[in-house]
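Coming up is one lone chain in structure tokens, specifically the form predicted on its own.
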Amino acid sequence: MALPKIKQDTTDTLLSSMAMPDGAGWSAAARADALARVQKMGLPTRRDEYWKYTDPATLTTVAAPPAATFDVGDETPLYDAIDRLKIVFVDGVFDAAASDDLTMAGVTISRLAEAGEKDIHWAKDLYGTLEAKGQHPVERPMAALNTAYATDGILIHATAKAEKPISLIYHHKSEESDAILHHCVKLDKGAELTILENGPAAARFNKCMEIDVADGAAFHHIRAQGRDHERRAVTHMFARLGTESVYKSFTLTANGVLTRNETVLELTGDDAVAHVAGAAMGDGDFHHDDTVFITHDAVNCESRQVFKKVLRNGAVGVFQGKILVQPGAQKTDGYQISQSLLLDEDSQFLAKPELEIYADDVACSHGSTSGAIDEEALFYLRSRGVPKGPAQDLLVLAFLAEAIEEIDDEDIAADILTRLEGWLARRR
């Protein structure tokens, strides 16, 4: 069936001024049918049903729409007291200087630029594999777009347990560049690994992670998207998860003024584990969207979606999240959450939860709230001594601590609560 003409000429137009990476080697044929996929579904606009919510007009035009640089000055960096391995890429470009030897017990790290240019390579039966399962009942067409001509990223199989975790640094310096890297992560039978990630990483950002979580295996993944206010960034992560395995997963969005978060998880095995996470910060024209999609398709799974929004000065916040669960996944256990606090009458939260089930024996929940700040609560603190911006403060923070207790490391969760209330004095 032909396209509608918005839609064609769309994907026509931004596929002519595109061209695909040289050197393709193992990745070339997962390329081409990631095009096809592109091509045939056409790239999103507004009337599709799950962007109705939110506009991806300036995602898909040519040039990427202009975007500033935020000077953070002298604040320390976010995980600079963990030690971990760094690899550091600037407006999607890998900085060979900045980064760490990629090296490290347990696990093999390269680069898809690099290793892209080989026949044979492990990843070539991971790259475009769960992104292209990731397109049925819901079209990601955007993902699609970044399997086809994604010019880096990073390669990581971990054999056993990492000996410390992986720090993925995006730096934006360009106020026109255009980023699209896609990250191939694979995880053996009982190897752990950490991914932490952070920076604003472009103009406009086109990101893509695959993790094979294979049995016993446990993964655990860590984001903070960078503070530059005027970015716009489409992220995917798709994860398929064994029998016993891990999958945790949180993201600290502050400033941004278009982000869409997709999320894409099948969990396969028997007694697998699946938790993902977010706390978003916005103000002013702030456009935030998590949409997540989580499968059961195994007996007594887990799976917890804790999403939280704080809102100001007619910010907009995006939640769409379902869970899935086929036919013989029985006592699946299947929990998800998303709340906004909305701080004034100007900002809206709009909310898509979903539960599909055909197995009886579940234990399924889904919940979804907007609300103001407790006024009882507030005249509390403020009766207690507390003045009314402090308090407001306190007030935002416990709310989003549902959210940030999803993180096991302390140390971090407690960085970024740290980091949160700077933000908040600094809007106070």
Given for the second form:
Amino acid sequence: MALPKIKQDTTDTLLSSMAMPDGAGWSAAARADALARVQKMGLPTRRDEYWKYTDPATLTTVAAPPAATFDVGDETPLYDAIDRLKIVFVDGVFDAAASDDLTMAGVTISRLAEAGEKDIHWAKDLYGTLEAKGQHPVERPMAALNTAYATDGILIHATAKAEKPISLIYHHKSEESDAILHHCVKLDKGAELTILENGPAAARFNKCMEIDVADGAAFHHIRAQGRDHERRAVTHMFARLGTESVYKSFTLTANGVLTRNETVLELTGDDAVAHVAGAAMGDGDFHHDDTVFITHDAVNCESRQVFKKVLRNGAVGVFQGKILVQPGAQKTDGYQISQSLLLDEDSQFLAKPELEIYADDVACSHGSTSGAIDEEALFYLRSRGVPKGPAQDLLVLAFLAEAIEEIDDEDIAADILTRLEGWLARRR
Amino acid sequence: MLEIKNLHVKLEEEDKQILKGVDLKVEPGKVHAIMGPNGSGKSTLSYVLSGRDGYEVTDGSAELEGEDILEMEPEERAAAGLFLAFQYPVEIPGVGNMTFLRTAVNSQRKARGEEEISAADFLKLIREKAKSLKIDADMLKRPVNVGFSGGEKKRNEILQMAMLEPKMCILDETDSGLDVDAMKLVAEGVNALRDAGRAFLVITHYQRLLDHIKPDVVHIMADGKIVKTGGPELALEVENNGYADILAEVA
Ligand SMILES: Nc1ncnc2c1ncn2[C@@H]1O[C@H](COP(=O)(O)OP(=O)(O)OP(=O)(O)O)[C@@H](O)[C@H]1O
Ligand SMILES: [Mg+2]
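Let's compare: the form predicted on its own is above, so bring in the form predicted in complex with the partner chain.
Below is the whole assembly, all chains and molecules, this chain first.
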């Protein structure tokens, strides 16, 4: 079937400007397939139901809209006191000098850009696979575009409990940078790995991560998206969860003119647990979209989505979250909450929570709310001597608490909290 | 300590006059009680003094130790030494009681140019005060007033007062919802704070509380005004005969 003209034009224009990286090696076949998917689906436009609340126009232009970089001053970098293996990308380009040696007990780490040099069988099996699967029942062309054109990425194979977290640090230095990274993570049976991500990455960043979590394995992910006001990001997390496996992901987003974070999870083994959480803080020209699709395809699994957004000065928050319970996925425990705290009347929150259930013995709940600061609580705090600014901050942090509690590691949670407090304090 | 002159207050949102010329002077070291029928304006007076939104002062003044408080922000009034134990304490989900109190104590110290209290000293102090009010460790950890019983909320107000050591304490029906034993605890908490440099304004409907917290002066408020002032015997009169006689007498 022919694509609508505007979609066809957008797609043709962008694709004709792009080139696949040289030396794609083992990834070449997957990239070709992904390109075919993009051509068939076409790139997203505002007319697509799935992009109703978020305009993808600036994500599909030939050149990335320029974005000024943000001076963080002498602020302590995130995760500073946490022992981790650092991997640094500057505007999407691997920075070997700034990165640690890519060796660590319990994991092997390679780079996608080296695909032409050595054949990595597990990565060849995973690259583009979960993304392709995640195209149904909803199309995600930006992810297929990523698979086709990613210039680099980290390939992590965890065979046991990783010695320490792997920390992906993304710097944004050029105002025009347009980065596409694609990471693959495979956790063998019983393996454990934590991935930390932070930084703004580029003026425009398209990131995809595919995670295969085998039986009994545990994957933790804590991400803080950079605070550059003008940066844009479209990200996808695709994961497949085996029996008794764990997937837990938390994202902090503060600032960013456009962010679309998609998470697509499939619970394929019994007793698996998946938690996805996010805290987003927007002030002014800020548009943040969390789009989550969780498919329960096994018995006795738990999934939990906790998304909180604090919006002011016209900031916009979007949440599209779906729990799909397939026939036979009995004893599913699905929970989803999306809430916004609107600090003024100019800001808005658009939510589309969905449940689709084809099993009869399940417990699923979802809720979505939008509210303002509780004036009674604010006065109570002030009457005890807490000035208005800090009192409001306390209430904002209280609102975000349920999302932050999704971070298991106390040190990391404390770091994230410090970030939040700093963000709030700067806006008093 | 506290001097209110001819205070007139109306609601900001509607044309409704609530306080119609309140005059009240509380000397340091004294305990004043205010009684009065429901809806006479007692809580409104306490809210206006502590700086809650929604009211408009149309006439009169209120001074704390000679300083006009009506122009101050609520937090400035608190730092200046004013404290209101709420008739209906507010629940704040997500904010731990302990965090709340430490933030409050330190905010006030900071506003007064004093050193912040150390975490260890704070902990020691709060444990001691909580113990005397029979507030257990669990309640300290829980979010502010969330899931507290009516009586627990009132004891929590007194704990805050004990920690903040204000100069001018206004207690709005702190006795309502308290069982007999809790009332004694609260009264003991208040009495422990009584000293020459501190004053209390106790709003209550019942003589019971005043058996434990002996007032120096009792005021009767009706229809937005103090209509009668006397000694502790006035409270007994109200207890025995209600307000009808007093109101008839001043009408
Ligand atoms: N925000 C408001 N909107 C409308 N009416 C109000 C408001 N605040 C106070 N009032 C009215 O003002 C009057 C005084 O109320 P207030 O709460 O001060 O009385 P009170 O003396 O404390 O009564 P009680 O003994 O029942 O606690 C009442 O008639 C009340 O309905
Ligand atoms: Mg009242």
